[in-house]
Amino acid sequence: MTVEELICYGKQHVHSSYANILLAETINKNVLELLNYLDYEVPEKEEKKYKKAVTAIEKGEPLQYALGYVNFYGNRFIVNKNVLIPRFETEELVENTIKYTNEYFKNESIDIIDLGCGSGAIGLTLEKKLPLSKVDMIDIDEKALSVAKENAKNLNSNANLFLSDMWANVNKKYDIIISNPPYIKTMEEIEEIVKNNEPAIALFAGIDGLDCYKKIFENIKDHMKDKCLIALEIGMTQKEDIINIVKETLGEVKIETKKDLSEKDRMIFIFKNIE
């Protein structure tokens, strides 16, 4: 079939923008250039791959899973049903963390840990953007860790990835502790496409959605260097609860909260001995 015929096929089953993106990726062309290749005969292997992806989206699979990757902070990360799809909000968490690191850890060699790394998007991005960093990345799920390791290999990373339930297998102290943990309440209503596709272990965190934050702060003092930045993504209604957890655990520390581009409370930054 030609590109034109496959575009028509795709539009019969999914939104036209999805059809075009999938086809462009399948034949390794820019989506804006497809009209220049309408008569191009797509090889049978690529045609089958495209139709399979179209069927997956038609059945309710997210575009990112159908493609098999997502672009995050300028890099391509493999994603599948074993890992959460990185969101724009998490890019904002990373961007702010890079800003604070450059401001407060100038020309210093720093140790970073990404707790619950999933696809590895956070930790691997920080490693690339902060060349003086040494990065550890942990996850409780072996399948998720396998995806992160594949992404680390593709990005020529030197990060250390290992299996751990939060601090269970961690024996170091860090300058920067970062996490986008599960924070959805067990009974909270979420989009069907998320609920039906993305791993529950990466989404839900108990009745109040705070289970993972409690685990993070339970032993966090043992893993903080004298000068330390903690960066967390949070649910939009959890700010006060998490601030209370921080104060109960760490006492008087500097705390900053930030909203995302949708003006929702989404990030908390904790500064120990950083002015």
Ligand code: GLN
Second form
Amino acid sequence: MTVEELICYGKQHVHSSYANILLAETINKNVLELLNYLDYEVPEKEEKKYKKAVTAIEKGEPLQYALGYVNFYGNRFIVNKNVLIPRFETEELVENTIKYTNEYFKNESIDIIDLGCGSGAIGLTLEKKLPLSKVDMIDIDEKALSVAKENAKNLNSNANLFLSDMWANVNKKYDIIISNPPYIKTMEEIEEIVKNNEPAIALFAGIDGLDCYKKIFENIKDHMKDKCLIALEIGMTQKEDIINIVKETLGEVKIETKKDLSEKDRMIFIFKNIE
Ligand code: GLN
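Based on the form predicted on its own presented above, generate the structure block for the form predicted together with glutamine (GLN).
Up next: the whole complex, starting with the chain shown before.
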């Protein structure tokens, strides 16, 4: 079928903007260029791939899973139903962490760990942007870890990725500990498209959504260097609870919370022996 015929086909099943994006992606063109290729005969293999993506959207899958990738902080990451789709808020977590690292760990070789790495977006981005860093990344889920490993390979990463339930298989100390753990409350109402498609294991964390933070802080002292930055993404109602967990574990430390672009409390940064 031609580009024009496939656009028509797509529009019968999904919104035309989805049809255009999926087709442009499948034949490796920019959406704006499609009009120049209306008579182009799309090879059978690409046609199949396109129709499969159209069906996925029609069934209610997120665009990122149908495309099979997402752009995060300038790099392309493979995503599928085994990993959470990286969010804009998480780019903000990464951006602030890069800023603090350049400020407080200037010209230092640093060890970083990304706890619950999922697709690997956080850890792999930090490794690329912080050339003096050595990055470890763990996830509890084997399927998620294999997506992260694929992304690591595509980005020529030297990061060390391994299976671990939080600190269980980790035996090092770090300068920077970063995590976007699951933080949604078991009974919390979330968008249908998220609930129906993204992995529950990456979203939900007990009645109060705090299970993973409790687990992180349970053994965190064994894994912090004397000077250490902890950077966490948090749910918008969890700031006070998490500050309490931090204080119970680490005593008086410098804590900074930040809102995301939608003005929701979204990040917490903990500075140990960093002035
Ligand atoms: N921010 C994600 C959402 O809105 C949740 C991610 C998480 O639990 N870490 O769905």
